[in-house]
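The chain below stands alone and is given in structure tokens; this is the form predicted together with the partner chain.
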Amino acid sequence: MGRTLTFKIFRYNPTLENDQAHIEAYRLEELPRLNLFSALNMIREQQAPDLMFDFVCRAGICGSCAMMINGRPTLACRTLTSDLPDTIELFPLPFFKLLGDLSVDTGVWFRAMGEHLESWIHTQKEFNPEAQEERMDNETAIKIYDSERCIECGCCIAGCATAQVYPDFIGAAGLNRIGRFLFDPRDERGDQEWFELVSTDEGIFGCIGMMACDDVCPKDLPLLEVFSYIRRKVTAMAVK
């Protein structure tokens, strides 16, 4: 026999006038490695037709639809119903602007935080279509890969203890997307360029080690190591 699922979820529609938000409670009978896309799609055909989400690639991929899942922040996408208890409590991300029941607006957040941090290569160098690239070390390549595998969904910051007290924070993934540059040989922004940048309290002086964003990372991004990059980088600036 299988399980009956309840799934208690926030509900709140900003567009409607007088919309209190409060928990909505659907039963669903459970099926073998159902996913919360799965499971949130037929609740949404079947029982809550306005029920708002998020998901664009359905795996693992694109990071849409991150959202608090029994009280942590991951992709529900990837977490099986097998893997939580008989009642699943959904409720937004915290922190990013609420566009409507688990729906939340980490587009424009993330544009925002790019468009701060500058976030492309820095570079007086033309392209030349006619000339071969420019080499890179493979180990280098990888490096920045690393990095750059960073899917934007909001886990690292919903899940942090400045960010909710500091909303000025550019959060793991600021200071993520800042290792990524920092790491580029491409990119010919210099030490001071950088530290003013990053030595501030919303960059590298606003985290307070609690590393919860570690934690709940869904791409397991090697965040303590381009962490401690960034703080011996600014270090070694600052005595300069």
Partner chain sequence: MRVITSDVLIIGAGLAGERTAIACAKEGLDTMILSLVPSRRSHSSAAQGGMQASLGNSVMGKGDNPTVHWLDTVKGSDWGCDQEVARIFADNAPIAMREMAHFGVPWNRVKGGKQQVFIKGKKATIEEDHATEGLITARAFGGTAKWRTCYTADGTGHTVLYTMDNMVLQLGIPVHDRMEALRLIHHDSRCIGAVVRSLRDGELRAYIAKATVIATGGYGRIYGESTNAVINEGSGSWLALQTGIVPLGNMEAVQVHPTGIVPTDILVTEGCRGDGGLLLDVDEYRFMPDYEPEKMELASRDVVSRRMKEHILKGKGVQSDYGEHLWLDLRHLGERHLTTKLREVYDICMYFIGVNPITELVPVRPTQHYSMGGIRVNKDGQAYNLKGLFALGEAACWDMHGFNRLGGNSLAETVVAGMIVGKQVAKYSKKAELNIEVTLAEETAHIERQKIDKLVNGTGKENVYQLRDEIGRLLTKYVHIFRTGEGLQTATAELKKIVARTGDVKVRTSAPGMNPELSIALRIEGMAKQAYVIAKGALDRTESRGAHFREDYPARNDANWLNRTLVRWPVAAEEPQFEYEPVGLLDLPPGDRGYGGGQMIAMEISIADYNRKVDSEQSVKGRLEPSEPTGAKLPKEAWRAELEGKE
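Now show me the form predicted on its own; what you just gave was the form predicted together with the partner chain.
The following holds one chain only.
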């Protein structure tokens, strides 16, 4: 017989008048290879049908089920209860707008961040749908691919001390996005444009180097390498 797990879950529905934020405890018998996503579904099916949390892919790809698990931002679908103590505390990610219980709205922030950084390839070349795709060396392609693996789960933002204090800070997700286009030789933005975009406290100089983002990233993105590259590029731009 498996352990009896106690889940202490943050509950609050902002759409209900006079609802008060509180912690509610639920108990569940642990099953082999049980992950938190499945455990939450069992709790919702058996004990709390109004429990709010997000999921889509159940495979660590969409990032929807990110939450604070015993104080650490990570994905519920990739967290096994066997790796956790008998008591599991679940809270919504900080920083983002709370929709209810463990559900937050990351989409509005990521969309605004993408528009602010103009997250598309800037080029004056006319697009020819029949032309071959431009070639690039394998090392550059791998760097771009690594940055593109971000699933926008928000864990890096939730774990960032700067983001909690300065809501305009673009965070690791934004800096990673900048790195992706700085790596790309097809992007024709000049040094002045890049410098104005990233050389502020909202950009690379807002990062104080604690690298909690690197510790909690569920996709193990090479964030330290990206940040170092951006700092070197910005410094070189300033010297020019």
